[in-house]
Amino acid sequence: MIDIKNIQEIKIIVGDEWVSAGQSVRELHSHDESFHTPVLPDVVVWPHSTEEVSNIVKWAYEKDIPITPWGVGTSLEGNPIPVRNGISIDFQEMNKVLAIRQEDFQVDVQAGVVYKELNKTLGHHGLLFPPDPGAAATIGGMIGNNASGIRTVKYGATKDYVMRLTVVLPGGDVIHAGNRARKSSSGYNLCALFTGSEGTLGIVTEATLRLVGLPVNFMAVRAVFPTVLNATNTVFQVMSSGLSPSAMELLDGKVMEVLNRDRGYSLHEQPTLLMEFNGYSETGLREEMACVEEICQENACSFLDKGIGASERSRLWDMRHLTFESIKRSHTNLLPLIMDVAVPLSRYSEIVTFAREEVKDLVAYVFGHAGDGNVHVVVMDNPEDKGRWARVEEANRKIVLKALELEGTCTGEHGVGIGKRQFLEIEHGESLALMQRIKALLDPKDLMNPGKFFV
């Protein structure tokens, strides 16, 4: 436990008004958007520089006190509970866009910066950070999760945008990783390493990342299908006619039922994808659009709705990123368990197929990243009731491992956290104990974000 001597002598760091016991502070750093049982933090820190981070680290790690960073708490894997209490540090107040340079593609950030605020001033640049969770998460747990999102089909990962990193070791040693190089083959690449860690190896504070041009065009297609089959058939398909979709989802019947009930839509209440497709010709676009038509219609597509530009768009994607919420706000008095695998697109028919019927007698729906091979379940129950829980679990159990099954993993993008700790060393193989050895070589007392990724 944190003693009031202790919070004074954290205070000396950042500054009394930075420091917070309270209670009600330190409920809402105790958990995220899972289920899992939230921990409270002894104490909550927002620091504001990385000297600030590196002095609260060395103090924390030479009193043996656990350390768990904090973006905004969008995670669902309980990535950011402090599961072993100690210090939360909340990266609010390092929040700073520090350069934007225009000519070389590239931004560097404080690892506080909301993604989707950094996009809306790269926007006037013509620039764009490519990787969307939906979520509002900061920069750094993208980071520190490698997330990815609607648009990862086209334009990859958090991990493929991450060049050059700032980084609080165990201990409070600031090392800087990386460069702003376009290509390097020198040395071990640490970016990499950092990024996905969840914190366990040590906090960035500071990164620069690389953006691409913001495209001029846009196509956006809602297609409906008879069957899931139909649908994913269609992906595989689409990703193998030489078309380059910028973002495809599939929502199954279930889903598009939801958003009718919740948000109003008249939509088709069957499986449907959504399509994005961008470029600089409009006319091109429209070339696109007859194949991508084409191609539905041979999978027995029963409505399509094709539009061009922003609003188009905007319109596809304001209903995919509601989905989660309006499941929620479907079911208050339940909780969400949400599965997280990605295969082979070759095999994806076969676990979206797999995942319906293993969670057929559940209140469950399914939706993903159709063209990277990404499903996600999401089961509303009640984790109290310890009989309905352990068939939500054994749902999820049998759908990661038929995942593994088909050479994938258990995780797309969510993380390990606590939920997936226990696939790690199936995935893994003899690989998870270099993974242990590494993190404790870098963190021999366990005190960087513990009781994650190991069980």
Given for the second form:
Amino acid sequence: MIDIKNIQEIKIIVGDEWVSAGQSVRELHSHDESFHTPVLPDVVVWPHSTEEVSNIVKWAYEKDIPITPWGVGTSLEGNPIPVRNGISIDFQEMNKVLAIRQEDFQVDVQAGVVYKELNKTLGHHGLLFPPDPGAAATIGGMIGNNASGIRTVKYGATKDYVMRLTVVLPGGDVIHAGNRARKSSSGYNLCALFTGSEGTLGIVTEATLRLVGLPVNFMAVRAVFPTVLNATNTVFQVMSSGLSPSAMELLDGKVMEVLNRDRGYSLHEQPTLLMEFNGYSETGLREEMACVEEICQENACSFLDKGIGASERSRLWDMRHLTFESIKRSHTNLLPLIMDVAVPLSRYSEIVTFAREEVKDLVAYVFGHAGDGNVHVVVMDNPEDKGRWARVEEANRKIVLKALELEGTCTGEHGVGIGKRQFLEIEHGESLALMQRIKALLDPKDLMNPGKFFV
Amino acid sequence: MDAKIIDEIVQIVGKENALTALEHRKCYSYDARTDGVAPDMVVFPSSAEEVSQILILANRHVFPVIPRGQGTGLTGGSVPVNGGVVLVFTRMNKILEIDTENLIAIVEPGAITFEIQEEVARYGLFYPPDPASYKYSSIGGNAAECAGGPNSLKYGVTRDYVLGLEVVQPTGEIINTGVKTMKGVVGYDLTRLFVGSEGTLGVITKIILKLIPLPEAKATILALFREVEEAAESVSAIIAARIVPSAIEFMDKASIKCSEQANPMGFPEGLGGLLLIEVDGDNESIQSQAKKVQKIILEKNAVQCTMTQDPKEADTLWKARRTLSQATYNLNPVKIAEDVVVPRSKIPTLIRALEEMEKRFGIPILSFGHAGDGNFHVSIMIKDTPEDREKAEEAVKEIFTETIKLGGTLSGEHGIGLSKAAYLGMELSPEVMNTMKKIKRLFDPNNILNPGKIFAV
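If the structure you just shared is the form predicted alone, then what does the corresponding form predicted together with its partner chain look like?
Below is the whole assembly, all chains and molecules, this chain first.
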């Protein structure tokens, strides 16, 4: 427990106004967007530099005080909940874009930069940081969870864009892992180890990110199918045809119903695929469109809308970005449990069909990044109602086990946090012990975001 | 090594799969560029279980185990330094599965990179990484060194195609890392920790590879420039124009001269830089991409620009680049080869610095390589004399200092191995080195796995 004297000591490190133990501030840092039980940190700090983070960590590590980094709390598995109290380090003040190197397609940022803001700035230079988890996540949080999103099918996940990291190690040492060269095989890939480690091995304070050129032309398709199987078959055929969609999303009929109700659309309330392609020339895109249409028709597509250009894309696509919000708004008295399993593409139909069957007695919505074999099932229910919530968790468990049986993974992009700890052993077997040894090696006192990853 | 232990190992793999005669052992004491010492024994395991049994023995009796594919490495990654057992994976060379639905191949580490590419191409699929030795190198070696190649500009390096691994730990434990899915974020990324770790953390016995659809067509463009800046500016301009070629290869003034003397292509005199550019994709977009590339090149004052879609003509255009590595030996008998990478915008600075060094040291320094990635193979060609060796060592230190100053790395794709271990501290801070060493000790407390590599003794 942190006392008044401790708070005085932290104030010396970061300055008086950047420390707070106020109730409302602590509550704000006690939960993310998941249903996981909130836990209050003892104190919240807002550092301005790597040096300050290092000094906080050094101080806390000596005093055996747990440290949990905080971006904006948009995560979905309880990842930044300070389950053993202690210090919550909020990166809101470390939100600067430090350098844009246009010719090298690189940017240096502080961990608190929100990726959507970053992309607005980069857009002026014709550049893009592709991973797009949807929520207003920070780069630090995205690196912590190795976030991905709609564009991952073409561009990959956050880990594919991390070149160099400044990391504050447990104990306060600062290291720079990786470099600014486009490729490197010198020594162990520490960047890869820290990316996706959810702050359990150290705290990322700065990063050099790889960027891509902003795409020139867009083509978008919305295709409606009588059955989920028709839709998933289409996904599979498009992906193996040599076409390279920049997004490939599946929304089930119930999602379309919610969107119609909440946003006043008049969409077909049937399984729907949203696809986006980007490319160099409009001619090339027209050819791809013809090919996509043909595949859709072969799979009994009942309605197809399409268009070329940024405004068409926006017309056909905006609904996707509104989905989670619309679901939440339609059930304000309930909380979401979001499943995030991924399977090899050929098993996608199986997992989607299984999941729909499993949740048919619940308020549930099925959608996901179909091109990646990633499916999200959002179940809305009341965690206070123990009996009902047990049923929700049972469905979650069954769907995860099914995904593992299909040689998949229990989380495609949301991370382990608190929610997925129970599945690590089933998925990893012996290599889980190795992960635990790495954790014990770098964080022997178990103070860095404790209570995550390992049960 | 104790004769009794050698006997035990023979029991594990069978007599026909173990070599103990000196003349045989000698053959496994070097790679494509580095000499080491003969191991005590060479074995050819046939399964992860056999590897596991050997590692258990090694951990108990503390002798080195050195995994080896085809020995095509350039930094001594597979070279023994202190005896022990070389594990050669030529028998574990099978392509176990090609999953055309999920675009995945499962292979044993001894499988030849080129054979994997040929085999998956029959299904219209593509495994892109193409190190210069891809026709002979093994996929296990590629993964251990995180090999790249010309294609990595568009398609990335080996790391980007390894989805999962089966790895034997020094305890004999056989672990599986990674996923068969396109994404996954469960736990630490052990797969990427093992890739590029040069056999120092575990022995890879199986690899799950990601495949992509094979591009339909390809066009090759050869461009010649008077000034190196014009070549470098062309590279930046091509990429700024939203074209991502599958390769942009560069040769500097000294490399062009050397190659012309060995295999005359009839190039004009006084060239300062050469670019070989390949674009791939569907038939339609190839034309427009190639035309745009040509336009950019000519705007940057290229003295000559040739384009072809014919594979035979393309081979001719590639000739100068492909034969260069061999031709360098016409200059001097000993090559000190580096593999540095700098951010793309720093290419002209690096090349000018190298030209200046060549003059100052009075020894041939050639640079060529993967310009799109900023990756240069710098060849310092010397006579086998103490004076030349000393000069070369000075030059290498200067090259590394310049590279680090420009924000680069000492090794883009060859690894650190033995030959760069002494210099790693120039790139990595003591804290980073310390973290890596702690990881090494955690995985391999008795230091039996490929000792002497990455970290200087």
